[in-house]
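Form predicted on its own, single chain, as C-alpha cells, below.
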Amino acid sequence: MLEVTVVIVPNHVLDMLKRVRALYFQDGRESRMLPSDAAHAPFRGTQSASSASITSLWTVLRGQGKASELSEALLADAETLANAEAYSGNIENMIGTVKVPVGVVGPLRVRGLHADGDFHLPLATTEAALVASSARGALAATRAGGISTAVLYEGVLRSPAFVFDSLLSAGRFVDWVVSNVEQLKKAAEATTSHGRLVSLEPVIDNNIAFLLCRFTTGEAAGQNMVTIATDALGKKAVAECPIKPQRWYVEGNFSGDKKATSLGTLTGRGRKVSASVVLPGEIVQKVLRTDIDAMLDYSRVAGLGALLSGQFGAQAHYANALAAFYIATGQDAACVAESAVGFTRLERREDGLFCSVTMPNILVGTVGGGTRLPSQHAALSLVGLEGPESAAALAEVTAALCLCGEISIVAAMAAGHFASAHHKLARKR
C-alpha cells in the first residue's frame, strides 16, 4: 500500500522556518543573537532644548560616526535652531525637527452642535491619495449641503489600580471609597483648572481594585491633566482609607489609553462624536463617479470583512485621515490607536444615500501638548477654532474628516478605481 505524509505545518511557516535557519547560521550570526557585555559609547541627553544644547548633540553623534553633516543640515536647520526652546516642554534629547509635507482638505462644510462652518483641513502625511481621496468626499458632502455633527458624550479615562491581600479587603476600601467619593474628586480637581471628575466607578477583580476616573479636560485633550488628577486622587485615596493597599498604580493598563477596547467602543474615552450627511444619487455619480447601488453592495462586503477580521466596529480607514490631522495640528498621534474605533454606516434613503460615522474615542485639543508648537500651531490656526468649546466643535470636524475619507474609499472600492488612483498618485515618485 502506497503511504501518503501529510503535511499538517502550513507551507508558509515551512518556507519562513526555512528563511530564518539559513540567516541563522550565515556570518556567525548565531552567536552576534546572545547578550553583549561590549563597552558602548556613552551618550548624555538633555530635557530642555536650545540651540546650543542640539549643536552638543550632534556634535556627539558625528564623534560616535551616527551622524553626517548633511543629516545635521536637515534636521537642525537654522529656523529649528532659532526656535529650539518652544520645544522644551514637548521632547527630551532634541536634535531637530522632521518636515511632513501638508496637504489641505477643503472647504468642508459641517453643520454641528459645536462646529458651524466652511472649513479648511490641513493634513500631513507621505502617504500619497489621501488628501485627494479626502478632498473629494469634502466635496461631494458640501455639495450635499454639509455633514451634521454631534459630540455625544465627553471624558478622558484613567483607571488607578490598587493590589490589596484579599478580596475582602479590596471590597472595604472600594465601600471606603464610595462613601468619600467627594473628598477623592476635590484633591484630583485641586490640581487643574480645567479638569472635572465626571464619574468614578469601581471594579473588583479578586483582590485587585480599579477605579475608572472619567475626567472632563476643558479646551485641552488632556491626558497628562488626568494622569496627575488621578494621582492626587490615589494619593489621597492611599493615606486616608484605613484600608492600605499593599501597592498601587496610578494606571492599571484599563483605561484604553492609546489602545483599541471593548471598553473604549462602547462607553468612549475623550468625545463621542456622530457625524452623517444624505448624499443625492446625481452628487454620487457626478463627484464620486459611481453609483448608490455599487456603494452599499461593496458596503455589504466589507462590512462582513470587518466581522470576520474581528474589527472593533466596523469602518474602512479612520486611521488615515486621523493621523494626518493628528500631526499636523500637534495632538498626541499615539492615540490613532484608539481614536481609529468606530461604526460606518451606508444606507439608502428616499432623498439618497445616507453615510454615517460614530466615533467613540476622538483625543483633540486647542491648547496644550503640540499644539503650542509653531508649525502644529500655524497648521491648527488655518482651521479656525479656538476658545471655548473650540475643542469640541475640533472633535466634531474631526469625525466629518474621517466620514469624507470613508465616502471616497467606499466609491473607490465600488467603482474599481481604488487600485488606479493609487497607481496615478503614488508611482509618480
Given for the second form:
Protein chains: 4
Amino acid sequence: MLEVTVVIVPNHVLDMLKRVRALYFQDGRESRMLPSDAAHAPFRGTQSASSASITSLWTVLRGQGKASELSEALLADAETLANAEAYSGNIENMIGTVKVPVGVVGPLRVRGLHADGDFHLPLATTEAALVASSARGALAATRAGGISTAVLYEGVLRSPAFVFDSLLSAGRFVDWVVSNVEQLKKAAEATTSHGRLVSLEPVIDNNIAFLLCRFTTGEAAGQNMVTIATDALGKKAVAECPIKPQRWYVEGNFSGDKKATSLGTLTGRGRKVSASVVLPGEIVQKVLRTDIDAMLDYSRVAGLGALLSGQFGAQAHYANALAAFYIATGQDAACVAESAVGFTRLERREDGLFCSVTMPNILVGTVGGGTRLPSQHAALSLVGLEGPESAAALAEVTAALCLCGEISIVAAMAAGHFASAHHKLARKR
Amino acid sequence: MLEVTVVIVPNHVLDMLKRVRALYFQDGRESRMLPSDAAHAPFRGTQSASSASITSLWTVLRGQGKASELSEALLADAETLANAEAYSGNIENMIGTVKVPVGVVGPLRVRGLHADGDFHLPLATTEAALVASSARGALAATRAGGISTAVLYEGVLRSPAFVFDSLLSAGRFVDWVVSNVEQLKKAAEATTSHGRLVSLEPVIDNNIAFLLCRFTTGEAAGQNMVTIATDALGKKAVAECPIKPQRWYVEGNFSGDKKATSLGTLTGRGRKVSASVVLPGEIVQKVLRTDIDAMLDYSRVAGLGALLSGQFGAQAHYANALAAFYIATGQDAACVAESAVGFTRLERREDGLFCSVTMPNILVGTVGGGTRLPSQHAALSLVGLEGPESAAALAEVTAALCLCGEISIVAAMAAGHFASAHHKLARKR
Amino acid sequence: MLEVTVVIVPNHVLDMLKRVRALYFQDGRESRMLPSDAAHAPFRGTQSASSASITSLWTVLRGQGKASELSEALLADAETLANAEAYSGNIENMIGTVKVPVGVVGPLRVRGLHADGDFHLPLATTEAALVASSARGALAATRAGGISTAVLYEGVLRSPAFVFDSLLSAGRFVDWVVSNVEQLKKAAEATTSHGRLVSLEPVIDNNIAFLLCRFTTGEAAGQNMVTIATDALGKKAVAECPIKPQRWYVEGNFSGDKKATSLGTLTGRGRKVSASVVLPGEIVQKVLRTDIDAMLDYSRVAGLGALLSGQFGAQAHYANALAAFYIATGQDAACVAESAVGFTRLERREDGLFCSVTMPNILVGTVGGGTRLPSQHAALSLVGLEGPESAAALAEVTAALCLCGEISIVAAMAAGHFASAHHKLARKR
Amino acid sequence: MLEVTVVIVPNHVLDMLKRVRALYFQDGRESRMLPSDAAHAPFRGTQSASSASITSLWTVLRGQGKASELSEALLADAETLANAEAYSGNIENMIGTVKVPVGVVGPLRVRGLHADGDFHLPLATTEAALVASSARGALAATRAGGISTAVLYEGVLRSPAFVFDSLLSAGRFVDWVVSNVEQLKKAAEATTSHGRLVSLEPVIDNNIAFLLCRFTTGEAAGQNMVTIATDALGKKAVAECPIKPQRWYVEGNFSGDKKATSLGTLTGRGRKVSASVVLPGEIVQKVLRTDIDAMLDYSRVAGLGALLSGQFGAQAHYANALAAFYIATGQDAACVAESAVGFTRLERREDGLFCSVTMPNILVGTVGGGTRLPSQHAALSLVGLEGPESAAALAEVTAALCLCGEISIVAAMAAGHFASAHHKLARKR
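Show the form predicted in complex with a further copy of the same chain, please, because up to now only the form predicted on its own has appeared in this conversation.
Now the full complex is given, and it begins with the chain already shown.
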C-alpha cells in the first residue's frame, strides 16, 4: 500500500507526515494542542524605559526561570542601562539592546538629483558575504563614474475605509468627499507641520468606499504622521457629510503598509527611485571577474525565474541590502516587506553594461522613528545626510546601494562564484 | 495652460515635477547626474573583525572627514571592541554594532505540535507601540488557553537553472536527471550533515530547465546549506549527464529567496505554520476593549482591502512582529521580505472568535547565522528552545507571535484605537 | 532505482516523462522536432469576404486534401455565403461561420444607474448547465426585487512607451509632456468623434517613459479608437518635444489589453461596475435549494481558495457568463481574459443574504466591433439597449449577469449539487 | 472650490462623477436603484432543444415585446432549426445560433512531439486584423522551417475542500487520505474510462484541508470528467475516514478553473506546451518588414510593461488567438481566462531570432464539449487531428498559433505598423 501512496502524493508531504506522526504519538502530545487553563505567571510591562525598569523586568524573568544572568548582562549591558531613557518612545517592555554588527560599504559614488558624493554606508547584518558583496558592486560602480539616481515619485499612502448600507450611499459619500476635498485636506494637514495631502482617490466596492490618500512627509518616513492626518480627515468627513457610514476605519488594509503588494509596485508608496550605471567591459572583468555577455546571459535567466516565481517586479535580492541599511540607520525594518520589490534591468550599451534598479517603495527618513537613537544616529551620520531634501537623498542612496547588490550577485552567478563565496565567508567561523 | 495640465495629469505627479524642476535648475545640478571620473578615496575592507581592524577602519573614515569621534564611540563601544572577534564570519568591514532596543512580550502560551509552554519573546524594534500591541494580543490569547500551532510543511528551495540549445535538449536533460535522481541526491547530501533533499521538481521553459530542489535543513534556517548542496547537485548533473548545458547557475532566481512570491505563498519555503486560538467574547471585551462583531466587521473590510491592494494572501502586518523577532534572535532580517505573506482568518464560532494565521515561509533556525552572536544568543535563550525539533518549535512560536499582532491590530481598528495608540506611544518622546 | 526516483520527483512528472519517452522513440520522432525546409503549399489570403472569395478558399483547402465537402457545407452554408459581404471588415481569409448555440436567460431585473428593466439575455456557449445555472441565479435575483447596479469608473487604457538614452532624458521628456498635455490631448481627440482623453499619467523606469492614457470611448468598446488616438498623441509628442526618444511604441504592453493584470484589477480598464442584491432566506430556500448559512460557509472557503490560488480579486467563474454573453452580442471574446477578474462578496444582512460583484474591466459596446454583424446584432437587440449611455447600461447588465452566475454556483456548491447538475445536463447527450 | 478639488482628486474620477451626477438627478433615477416588487413576466426554460422548443421561446419573447421577427430569423434560421436537436446537451433555453465568422490561418508548419505537419487553422473572431496578423506570423514561422513544440506537462486540477473543527482534525484527515490514497484513486477513476488521477497534494489552512487533485483526461478537455471523479473521491473519503468534516465541497475555488491564477501559471492546468522557432534575419525583413534588433528592442520594453502591469508571466496577446481558435473548434471559450497566461521570449541566436512561448494552461480536447457540434466539428476537422494523442497535438498547435500572434505583434510594434494596420483593416467597413 505504501508504494501506491508514493505514486501520487508528493514526497515532501510524505516525509513531513512521517515525522509528524512519530512526534504526535510520543509523550502525550496528542492532547497538548488543546487550550490549557493552567495559571500563567503575571508580567507587568512598562511603557517608559529606564535602568530601573529594565532591571526590574529581568528580575521577574529570572525569577520565573526564563533567563540567566549572562543573558541579562549581554542585553542589559552597562551602556544600555546608562542610556535607557534614550529609548523611551521607541519601545515598550524594554529589557536591553541587541547588538547587530555593522560593516561599511564604500566609497560609493552617487550622482543623483538629490544625493551627490562618495558615500560610506553602514550595513547591520549577521549574514556573511553581504557587506563584501555590496562593497564589490560599489567598487565597480564608483570606478565607472558613479551611480546616477533620481527620486521619481513621493507619497505615503493611507486608505481609510467607510462602510455604508448600500452602493448608492457609498457613491453619494464619495461625491460629497470629492466636493469637499479642500476642507478635508485642511483637516488632515492641520495635524502635521510636514505632511501634505497631495492626492485623494476614491475606490468603491459596492457599499464600501476606500479613500486612497497620498501624503508627502518631509524628511520623515512618515508612517505615523499619515495615520494621524488620515484619522483627522476621516473624522471630519464622518462628522460633516450628511451620508453617514455604518462604520469607518482609519486603514482599510489597502494601502500596502508593511506588505509587498501590486498596488505598491504599480503606484509606489514612500519614494520611488531609479538608479543606474553603465559598467565598461574592463571594469566588469577586473572588479567583477566575469564579462558583459555572461552577466546578460544570467540576467535573462533570472528575469524568467522571477516571472515563474511570481514576484512583484523582477529583482534578485534587494531585501539583503535594504534590511541591513534600514537596521543600521534606524529605519523601520518591517518596511523591508514592502520596499523589497522593483525592477532590475541589465542591457548592453555601446559603452558597456547598463544596469539599473527602479524601486517604487523606499521608506526612509532622516528624522523620526529610530533615527534619533544613539547608535542609529551615529550610523546615519556616517552617511552625512541631513536637512531639507535629505530624505530624498537618502532614498537615492538606498537605491544605489541595492543596485550594487544586484550587480554583484548577477556577476557572482554569471561567474559561478556564488556558492563558493558564501562557503568561504560563512563557513570560516 | 496650467489649468488644463491640471485637468488630466494626477496632482501628485505635478507636485513632484514642480519640486524636481526647482531643484534641477539650481546650483548646477543639471550636470551632476553624469558620471564623474574624479579620484575616489581608497578604502581597504577587512574580512575578519578585531578591535584593531575596527579602529583602523574608523581612522580611515575620520581621516576622510566622514565620521566623528562620537559616532565611533557609539558604534565601536568598549564592549563591542572587546568582543569583536565574535562577529568574524558574520560580517565584513566591521566598524561596530548598532544597538537595537529589545522589548519583551509574554507570557504567550503556545500549545503546539512542537512548541509547548508559556513564552517570553524578545522583539527588537525602534517602532513605538509594536511591543505593547503584540503584548496585548498575547495576553488575550494566553487567557483564552493559548495558541494552538503546527508546522504543516518544511522545505527550503533552491532552483538551479540549466540553459540548453533547444527544448529537445532541455527535455532530454530533465529525463536524465529524473532517471539519476538518486545519485544527485547523494551528491547534494554529501555536503551537509543536516540537509536532506526531499523533493526535486523540474520546470522547463523551452530551452531552459529549472530544478526546484527542496531541502529540510535540521535546526538551521539553512540558506547557505542548501546553496552548497545544490551547487554539488548541479556540478554532478553537468559532469555526468551526456546532454551538456551551455551554461548553468546554482540559482535561477526562481526559488523566492528573500522575495515575496506567489511560489512561496503557494508551496511554502522554509516552514509553513498554522496557529489559531478561539477568543471568548469576554476576553475580547476586557483585554481588547471591543467585541466580536466589531472585529469580524473590520476583518471583512481588511480582507477586501488586501485583495484590492494585491497582496500575497491576506494579512495586516506580519512584517512588524517578524522583523522585530528575527532581529532580536539573530535570524536573517532580509527574510522578512519572503516571510511576511500568508493568511489571517477571523470567524465566529459557538464559543467565541476563531482567529488564525497560516504562514508558509517562516525561515528561522536555532543554530547558525546570527544566532551564535552574543546578544542574539542571549535573546534566543530567553525563548528557551534548543536541540532537536527546536527550529520547528521556534517557527511555531513565530507564527503564534504574528497571530497576536493580527488580533491586536484588528481589535484596535475595530475599536477606532489604532491612530490614538500610535499617537500616544510614539509622540510621547 | 525506480523506487528512489519515485521518492522525490512528483508522480505527475514521472507519468508525463514515461509517456513522452514512449512516444519519442517511436516512428523516428526523435528527429521531427527539427525545422524542415520541405516546400509548403501556397495559400493566398483575402481581406474582403464574398461568396466567391469563400468558395475559392475552400477550393484550395480541398485541393490540398485539408477539407471535405461536408465541412465546407457546414461552415460555408448558403446563408453565410449570401451574407458574406456583411463580414468584411471583421475578418480576413473568411471561409464561413461557426454556429454557436444561444440560450436565453431571463427575465433578469436590473435596477441600475444606467440599465433599468427586466432583461432577456442571450448566452452563446457549448457548455451544458451554464445557461440553466445563470437562469436560476436570475430568477432568485429577480424575485428579490432585482439587481442594483452602477458604473463606477470608465476608461480604456493605452500605454505608449518612449525609450531614451538616460533617466535624465526620460525625465525631461515627461516634464515636456506634462507641460504640453493640452495640445497632446487635442491631437489624440482629433482622431475620434467619441473618444476623450480623461487622464494621462507618466510612469518612468529609468530611461523608459510610459504614458498611461485613459480614454472614455462613448458607446463603443473602443480598443481600436484608443490605439489610433494614442498613436496621434505619441507622434505629436515625438515631433514637437525637443528631447527625442531613440524609439517609441504605441503600446508598451503595460495597458493590460487582453490580459488579466493587477493594473486592471486595481485601476480598471473599460468600465468598472458594481452589482448587488439582497436575497431573502425564503428565496434562497425555494429557488436555490439551500440556506443562507450554507452559502456563507462556502463563500468563506471559496474566498480562501481564491487567495491560495492567487487570483486577481476573488470570484468563482465570471468567465463563463462573460464569454457566452460577449460571443452572443458581438463583443471581443478575447477580452474575457481581462474582464474575468473582480470581487464577489457574500454577507449576512438583517433582511437576507447580501451578494455583490465588483468588476473593474468590463469591455463592451453597443456599436462597433462585432455588434454590427447580423446574428450578433439580433442577439444584442434582444437586450434592447442602444443610443446614449447604452454601453454603460450594457456593462451594468453584464455585471448583473455575472452576479447571477456567482449566486448560482455558490448555492450549488453549498448544497452539494454542483457535480450532479453537470453530470445530469452534460451527460444527457 | 472646484479648482481645489481639481488639485488632488484624479480627473478621471471627477469626469465620471460629473456624468453620474447629471444622470442621477434626471428622470427620477434617484429611486430606481432600489428593489422593485413589480410583477415579472414568467419565462419557462427548456432543457432539450428542438425546432418546436426554439419557436416556442421566440413566441414568448416576441409576445413580451422583447424581440422582432428579424431577430428570430437571424438567430433561429432554417438550418439551425433543422439541426436543433444536435445542440441538446450543450445548451439550455436554446433560441438559435450566433454566426461567428471564421478565417483561416495557414499553412502553419508545426514540428512537434505530438503535432506534425502543415496546418490550416480556423479562427472565429469579429476583430479585424487578427486573422491577417496571425497569418503573417505563420508565414514567417513556416518559411523558417516550422515551429518546434512539445507538451511538457498534463493535468487538470480539481481542489475539493474539507472543513473541520480544528487544525488537529484537518491534519488527521490528511493523514488518513494519504494513507488511503490508493482506494481514493480507485473511487475517482471508477467514474471515467479516460481520466486518471496522477497526483494528489494536500494543502492545509488551519481547519480547512484542500486536496489538489490532478487528472489526465485523455482526448477530452475534461472539466466535467474531473468534477465527477473528484466528487466520487470526496464522497469516498468522507464516508470512510473516521475523522468527519463539518462540511465539504467538490471544488474549493483553489483549482484555477476559468480564472487566471498564479497557481495555474506556476504548476499548469490542462496542458503546458512550449513552442519555438528561430527566424533568420531575411525572413524577419521580408515577411515581417522589420529587423531582429528592432524586435528585440521592443521585446525588452514589452517585458518591462508586462512586469509593471502585473501579468501572470509576460506575453502580448495570447487571448486573441486563443479565443478565436477555441470558439471555432468547439472548445470552452471561458477557458480563455485561464489559458491566456504564459511566457513569451525573444533572444538573439547565431542564426537569427529565437522566439518562444510557454503556455501552462491550454485546455483543449478533440472529443467532448462543443467539438461534436456540426460547424465546430467541421472546423476542427480542418485541423485534422483525431484519435490517440490528438488532444496533445491540438494543444501543441494552439501554442504554435499563439507564437505566430506574438511574432506578428512584436514585429508590428517594432516597425510602428500596429496602429496603421488596425486602422486599415477595421475602418474599411
